[in-house]
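Next comes just one chain, in structure tokens: the form predicted alone.
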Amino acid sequence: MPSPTVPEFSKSVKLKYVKLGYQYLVNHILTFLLVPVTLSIALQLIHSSPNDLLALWNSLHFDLVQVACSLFLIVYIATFYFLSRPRTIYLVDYACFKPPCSLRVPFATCLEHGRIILSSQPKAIQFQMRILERSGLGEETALPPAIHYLPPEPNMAAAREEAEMVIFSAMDSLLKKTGLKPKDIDILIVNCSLFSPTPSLSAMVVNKYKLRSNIKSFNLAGMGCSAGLISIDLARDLLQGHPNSNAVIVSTEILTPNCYMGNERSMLLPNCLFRMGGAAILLSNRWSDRKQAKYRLVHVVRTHKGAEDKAYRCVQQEEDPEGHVGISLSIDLMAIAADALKSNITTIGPLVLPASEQLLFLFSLLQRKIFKKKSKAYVPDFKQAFEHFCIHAGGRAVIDELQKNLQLSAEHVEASRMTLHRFGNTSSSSLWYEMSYIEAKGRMKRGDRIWQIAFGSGFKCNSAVWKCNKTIKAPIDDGPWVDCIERYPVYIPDVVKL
């Protein structure tokens, strides 16, 4: 008769509940320590007679000078604290540009244009086809009008028309949603990496909406897909120094002048992934806006790896041997992005992770560095710190890598994958399409914490942490997902046969 097998510990014991118990114990350790102390003091007071309490009170000698000094010290400390603490920054609302259906580019259109424009380069056409098959993009992404022409006409006038279409549409929607008057805008920040005309895009907005002459306007260029969070950081710093003010941020990427017409593989990739998009965001430090605001800014963490040559050159605008200008992506891009993310989460981890996760990470570090044990570095469970993740929809590989490294579930990266499928890589504005997706699904609840992660040329990895101020109920009457949210999420195969 065979001997009974001993069940494995990992299968016989529900380790999930052991971990939950550990997390609850460590995260509430102060409560567990204070409760017995409080109970013992309360029991001592209960068993004390009125005479004992009176004798204790009489033993405490107070005079007027001591009381006055104590009150002054308390008032001074409280005043210093309230005046020196940072102002709370609220995200009142935001709006995303929704491209018209006439500008959509299904796969068939992409391939037809590729065959006509690159008729003498069949290998380049085959390369683009393989990229599209594995890109994670859907059939409804959009490109600007100039790129629909055969051949494309990427001139300055067409680029300005695209900028006006995207930026003014997002601005109009934001002003309508918030009831904000253009004359009431105090700070304006526009970020667009690859199109930087004169006058600037921020000046174009000032002219269109007749903003005040004393407005503080900024135009950020060349900072890649993470420029949106750089704009958030800049707006936060400005709002700290200007009380009772608001800031409007416009994040976009103008594609018309950046359509690559050559056949270098490293420069053809952006043609397959980047699509039209833009967002306008209203931030405020006014106490009166706290009830209307959707979110509160908690942290912004920026990591810049530009001091390393490989990181600096991994995303670069340059000419190919035939003189065509495009964006060249290095083969080391994913490894560099992973290193930048590691540096970023090392900084943001202590700010957001509960004590239980920080202790586990510390023990893992001590084992490897001091006791020289060959064990894998402990990856903190960021699901304990955040309810929602908005990962820059830079491509399927980016989302896959972050999901793997951060041990996220399919639902945690759903907003990123669906944004990539429906709108493509919209550069710095993709994070706001993802936030809008979560809202449209009715998943955003009061108190939820959101982690936005973006990567950009240079090389940069930036993070922003938000906390939801109020439950956002679905369905939402406007927004980029209003007419298609019921269809999502959709199944995205690893390879779409074209």
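Positions refer to the first chain, counted from 1. Take the two forms, superpose them, and find the largest set of C-alpha atoms that agree within 1.5 Å; that set is the rigid core. What you see is a predicted model; the values in this text were computed from it and never measured. First, how it differs from the form predicted together with the partner chain.
- Ser48 shows a C-alpha shift of 2 Å or greater between the two forms [criterion: core-superposed Cα displacement of 2 Å].
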Contents of the next structure:
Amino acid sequence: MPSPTVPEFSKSVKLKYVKLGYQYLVNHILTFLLVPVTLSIALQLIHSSPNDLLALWNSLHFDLVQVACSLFLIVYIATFYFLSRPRTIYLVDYACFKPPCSLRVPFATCLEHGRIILSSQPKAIQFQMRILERSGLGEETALPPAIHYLPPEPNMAAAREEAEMVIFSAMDSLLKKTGLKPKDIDILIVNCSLFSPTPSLSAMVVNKYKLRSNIKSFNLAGMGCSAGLISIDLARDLLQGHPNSNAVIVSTEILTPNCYMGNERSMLLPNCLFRMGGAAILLSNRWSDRKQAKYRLVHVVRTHKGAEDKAYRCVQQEEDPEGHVGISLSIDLMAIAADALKSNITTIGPLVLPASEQLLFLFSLLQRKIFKKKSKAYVPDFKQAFEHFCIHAGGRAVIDELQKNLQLSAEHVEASRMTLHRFGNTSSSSLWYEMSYIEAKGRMKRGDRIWQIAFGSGFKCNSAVWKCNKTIKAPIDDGPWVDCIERYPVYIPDVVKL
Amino acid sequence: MVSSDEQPLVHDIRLSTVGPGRVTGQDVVHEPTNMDQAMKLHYLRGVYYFKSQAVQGLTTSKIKESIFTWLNNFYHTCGGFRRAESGRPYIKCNDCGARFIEAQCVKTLDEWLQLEKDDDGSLRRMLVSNQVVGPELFFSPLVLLQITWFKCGGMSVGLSWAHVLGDAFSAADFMNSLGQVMAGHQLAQPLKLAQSHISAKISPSPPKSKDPLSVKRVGPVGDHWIAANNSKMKAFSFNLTSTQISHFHTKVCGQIGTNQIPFFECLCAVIWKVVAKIRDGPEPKMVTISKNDPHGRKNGILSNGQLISIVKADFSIMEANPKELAELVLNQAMDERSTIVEAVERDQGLSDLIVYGANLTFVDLEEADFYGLELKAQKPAYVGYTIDGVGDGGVVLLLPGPKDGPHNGGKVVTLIMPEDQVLKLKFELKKEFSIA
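Right, the form predicted alone is done, so what does the form predicted together with the partner chain look like?
Expanding to the full complex; the earlier chain stays at the top.
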């Protein structure tokens, strides 16, 4: 690559330093204002003698009652302020389900089964092969046992077995990691979009672990891949009202009942991308957990575009002309996702962006709206607000789109891409596999801010912002990446030769 | 075959796929040797029967999990065949997997074995897959495993093995290592096979243009690897007790003493005579002998290392003395392996040949460790093997008998012959072995 000519180079360097200077100035404006004021007061104090100060004090004519009342007022205001602050929600720890290697689905097996099952539809077979080649998935993703059969055997018993395998494994892992006793769980939220039996999956957890009879249990179904963050939001709101409590959230997607057996193209895509996965998360508002907790919840922002018909219908579960039930994805899914993301960013931006970026965004907005200048909307630089990004591994296209829109580097989206490669699209739990990847790589330091973005049917875009509470040292000795993290990151070609 | 009730004898059949637990990786291939290519139209079908004590507490999912660990060592058996530009087939190790079949049987193990005694071989067919490679080469599994559960809790494991992967001794080793994995042992990593070395070792002489006598050219079969037969082949077996064996041995060879001809050669001689007697047309003057070659195999590597030799008689078989015939088989067998390898090399691996059944073929599998597949440290109650893709010449297999219990020391003789010769053969052989 030819080195830039001297004027260009000096210009780019100058620009870089100008930018840095501007950011530093705006973000620390209060410091810059306060420092001279404090300095001048200090100088005054040094120059005046103690007698002068005493004379100043006496001239104010304070008496005991006034002093006492003002002190009381100050204490009252301070107490009111501290009490009305929202409780800090800590994420003590979380555990992800690691599928056994006997459930793995290599590409060749996927193709072979596809040919046998869809033997009368060569076009559908070709379509599936093309999707697999470009999907960004690896050869270690897992499907539940019932779907390995020729033909697949999706019945309710098998779905329950898969649920038990995934949820109990993640819960056992979580209980072991945190030392939590099942009887100490105050709130339980289970989210699983496509499988909702009676009794519910949360009842299944209560039964297996013999949870308390006064537990607050919830089961969220039908809310899509963004349901994990909806559960976090619900837990947060509940923990505001219940002091000294903890909440366990189980996020999963049960695939057994949802294997699409038809050949509509718009419905074949989920078959190729969705894979087994699940995560269990422990949240707490207890003061005693503040030292050992891994993360602190800073913000949760939820955006729902369901009011628009196009967004509402873009991910639709329905029957195809032959009566097979599947999830149909509309062709403008990406555009709707980008739109939902923009809405979400508009809300989350002011909460997380440093003042420098907000000012720039304001200027650009003013330019476009008031001065009617035809310039592109300024996309704030979110890399200044966050150290890590966990983008829901919904598919290669989603990650590519977000990387482009948010101007992220390859390293920022590495966790998402590698999760998609190793585990596939595990729906609401994929964010937790991505967090686990970042931890396993030893990149999670105390004070780091993480942005989790999830999309889901409806159409919803939900974000959560976490702050790392303690540095997590690699190598970690458990977790879903423990035996393969050295192999990552891998190069994922655009098209895999099958 | 349907029993008197509505339910077929073997029912509830479920198919799935098993493969290696580890990712093999991109662009890993396995090139079959010339000897492997010569055997590609043959298939081994073996069934291992286990009593319920050996499989108590075992579930299909536990077996599957062990299989994934086991196949890490044999990932090339889980690949699919492709053709190189020259047309020569090779295996792409893409983890496509082996087929796994689960089935239930309405009979108990003992009832089933009893039924098999009077059966013509079609019952055993239900316990093992009879699939062949092709017509779609890419997606044909090379190994098919069937687990059948009997009413009493016993189990049978049916192995369908493409002979291109290895001979019966290799297949036995392959299955035995499954038992080791299920018992929790770690398998040693097999040495990497140096393909070209082995074929070079066997062919030091300059290439001859003559075709080997022990093979027959068939086809072309294209991508469907099974040769057509003129007559339908049927399999039947005799279980021989050690008493019957020593009786027979003495009858053929005279008193037991030094310079004794082994049982296998005596068996060959007697059956050769019987076949010569009952067959219409000219009597077979050549037979193919297949035996184990202990030097041809390295531990853990699957290969077609068996010895293949041809025996030619220039006298009348029907009138020959069995002992002389046995001595001929023992001493005058000519190793044909290098000729076969050269013939395949000349055709660049594109030839379609059959070895078993090109002539009347005798296969000595006494040394195959079929009973080495142990579940819960227990050997199988019985193991039966047969070969598919056999030519009209017919095949005689000598298998080891069960190792435990009252049948210790016994052997099993399995014959795969054209249908029209089966009755006569059974009659004559029962006479020879003094079987009631």
